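Let's start with one chain on its own, the form predicted on its own, as structure tokens.
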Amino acid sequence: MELADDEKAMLDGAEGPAVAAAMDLLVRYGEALGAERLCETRNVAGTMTQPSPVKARLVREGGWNKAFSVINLDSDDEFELPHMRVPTCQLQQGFGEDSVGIAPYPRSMVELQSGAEAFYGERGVNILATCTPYQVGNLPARDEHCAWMESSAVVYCNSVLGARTNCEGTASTGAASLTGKIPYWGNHLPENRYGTHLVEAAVPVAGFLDWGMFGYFVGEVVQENRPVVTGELRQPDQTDLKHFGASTASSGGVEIYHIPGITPEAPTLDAAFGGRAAPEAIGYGSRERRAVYETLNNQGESTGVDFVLLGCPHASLDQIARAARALDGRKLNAGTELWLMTPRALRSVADRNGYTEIIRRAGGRVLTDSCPAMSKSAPEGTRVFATDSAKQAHYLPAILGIEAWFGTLEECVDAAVTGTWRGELR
């Protein structure tokens, strides 16, 4: 690779050791992904705060410089971390205090992650503690590259914002919060941002429930590449956006999509394929519609529901008004737990508005900072559970061995307050 004056300098040792780790890191990482040079970022989303009993292991040996090095920074010498280079936030984490009690999570990773985040706040990392960091602060500018980790959050970056990121990893995120920079490749150059298919809706898109299983079905037929979508779509709000592509990262691999007249890169379709003809459409009818929908909910057998989970990726403060106003008034069963997981900085707002107490009395709990899958963690004994989350009934049976249910957030209410799963497409 091609190094700037600068970028040798800091690999050479001018801006101390733990830089010079970090840019030894991305030249090796660059190289193996045949990027021709580094480009500048001054926006990271990564994962440092994040307990684990390999964090807790080395916090005991060396302390947080040591984890850092090791973790962050794949190196086995302990370097001082020096505050970071650019602005850097630390995505969704583990359960926090508000989970003691609740949530079946050791008290030890409560504390690591307490003192990993006074660590590393006196370092320049914006807590955010969320997969949309997008709601609560971090709005990079279109065109703008970033380094970001977590699949929901990266194809909101390119799709939605319009900025450049790849999918990055725990190191890369590391190494690019201490140089400013990260290899030039992949979603970062403009011609590899155009589309690749394009997949055309025969039914109604409209509201969550349906963004998201059009998500799932674009993610399941295109993986990797790069969706144009069009046909009966009805206008997306932010909301449905975080969820078809959340859905479409989960059941493929999906980085960036483009919406025509939606998304900022597509004004129109020519714009979306750069030029280039269209490719033949791929279809999405009644029957694909309803084979999502079951796809997502042969993981169910038993219709007792006890544990109802709201807000993968993390709910909007809309969301969290919505859910208010289904349990308004109800009451849980009382063998059904209901978590809807927020953002903190969310959570104070809906605080503030009465949304919380709503779902505090009807016996629901507003958890931040994680979730279930990330925490590897649901309420003791849960067996089925039921969600409005295409990513989390993609994922939650596999990580904690338990059945699911998707259907509308309605219907997931309708199954805390019941106990009983009665949800149908319509």
Given for the second form:
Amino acid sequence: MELADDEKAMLDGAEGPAVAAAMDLLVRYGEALGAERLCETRNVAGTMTQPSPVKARLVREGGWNKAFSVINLDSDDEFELPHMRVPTCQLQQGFGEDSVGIAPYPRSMVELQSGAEAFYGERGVNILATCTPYQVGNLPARDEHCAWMESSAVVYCNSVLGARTNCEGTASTGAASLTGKIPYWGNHLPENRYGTHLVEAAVPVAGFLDWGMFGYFVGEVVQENRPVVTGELRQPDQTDLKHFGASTASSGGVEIYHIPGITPEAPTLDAAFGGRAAPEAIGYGSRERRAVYETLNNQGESTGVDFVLLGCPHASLDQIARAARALDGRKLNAGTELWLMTPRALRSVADRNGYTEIIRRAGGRVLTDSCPAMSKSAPEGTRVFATDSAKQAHYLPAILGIEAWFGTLEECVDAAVTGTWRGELR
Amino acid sequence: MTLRIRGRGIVPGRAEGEALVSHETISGWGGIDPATGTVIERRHELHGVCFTGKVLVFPGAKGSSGWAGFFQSTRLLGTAPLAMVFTTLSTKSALGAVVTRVPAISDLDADPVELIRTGDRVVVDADAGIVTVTPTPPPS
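Please give the other form, namely the form predicted together with its partner chain, since only the form predicted on its own has been shown so far.
Next comes the full complex, and the chain you just saw is listed first.
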């Protein structure tokens, strides 16, 4: 890999030992990829604050400086962490203060994370604490080179925003935050962004549920490839696309997709394939739609629901408003809990609007920072949960060993109020 | 009879040991337990199997962007595989191999998952980009 002069200087220690270690990791990583060079980035989304047993040990031994050096720079040495060189944010993390007394999650982890927020905040890490940084102030420009983690954010960044990122990891984003560099490889190259597969919907795809199910189908059939989707697609909004992308990255490993006429790099079908002929279309009809619904709903036998989870990826303001309307004046079933996950910045708007209070009066909770899958924590004794998220229905049963139901927001709210799952595909 | 597969060294170094072959892609987050070095994904063919000290042969990485972080943890907790040989290179598997710091080879001229069997004796020479396989039990 060719290094530019400023990169060589960083590697040689001109910017201090932490930056040198960061550049060393980028060189090892870039060589492993077979990248020819690095590129500049001014937009990093990674993870530093989330507690884990390994981190707790490292912090005991040498504070957060040691934890960052070992985990985020993959170094054996311990450095004083300098200020972030480029804008950097923290993605979702563990449960925070607002979960205490609600989520069964160790108090020691909440405290460890509070310490981390103070440490990293002082060094310029923006504690957005969400899997959806694009909802709360980190909206990269078209063609901007980014270094993001979190599969649902990566696919949104590439596809909906037309910015460029690979699916980075903890160490590569840590190194990028101190150098402003990332390997120029994969999705950073224009020729690697064109579609490879065509999926055509023969049934209408409209609304949150259907965009999520269609995404789950697309991910399953294309796996790591680059789908272009067409057909009976109704105009999606930001919330629909958040669900669609997260689903493609759960059943498969999609990092970029195109919707001709909707997403920025695909004004036309032709443009989506870079001028090459489109491959034969893979069909999505009522049979396929039914099969996806059944896959997501074959993880439940008991219709008694004791937990409802909304907001995966973290809820938009629109989703919070809809949940509040559905819950207004109602009371949750005595044995059922409802959590709605959202970024703290949107929670403050929800508080201001009165949505949080309406949800609280019904017995539900608006929580921030994390989710049951990230923190491996659901209400005590949960055996059966219901969700409107294909991603959470995909992951949570395996992570917590519980049953799952998948349906619309309104069906989930109905289950929370009655304690019984009555959803069906319409 | 030994078999040689040529590829590209991803992480330099040389290691020799017993192969553990997965025909399915491997998840980091939700897929492995770094404390015990085992695959924990239910329905995975290697569910409950420990990869510590083995030459891990697999098609590629899937799932969350936490992949590399989970494999880095296996190094920190002493449960890492001895070496990695994988078919498909991605940012997850490349960074994962780098931070696990074990000899690793990918971009091979034949699919290692098809040619290598669990229990085979394997030499991973990532400096030369060559995987040498001695099937076990050896032909008599």
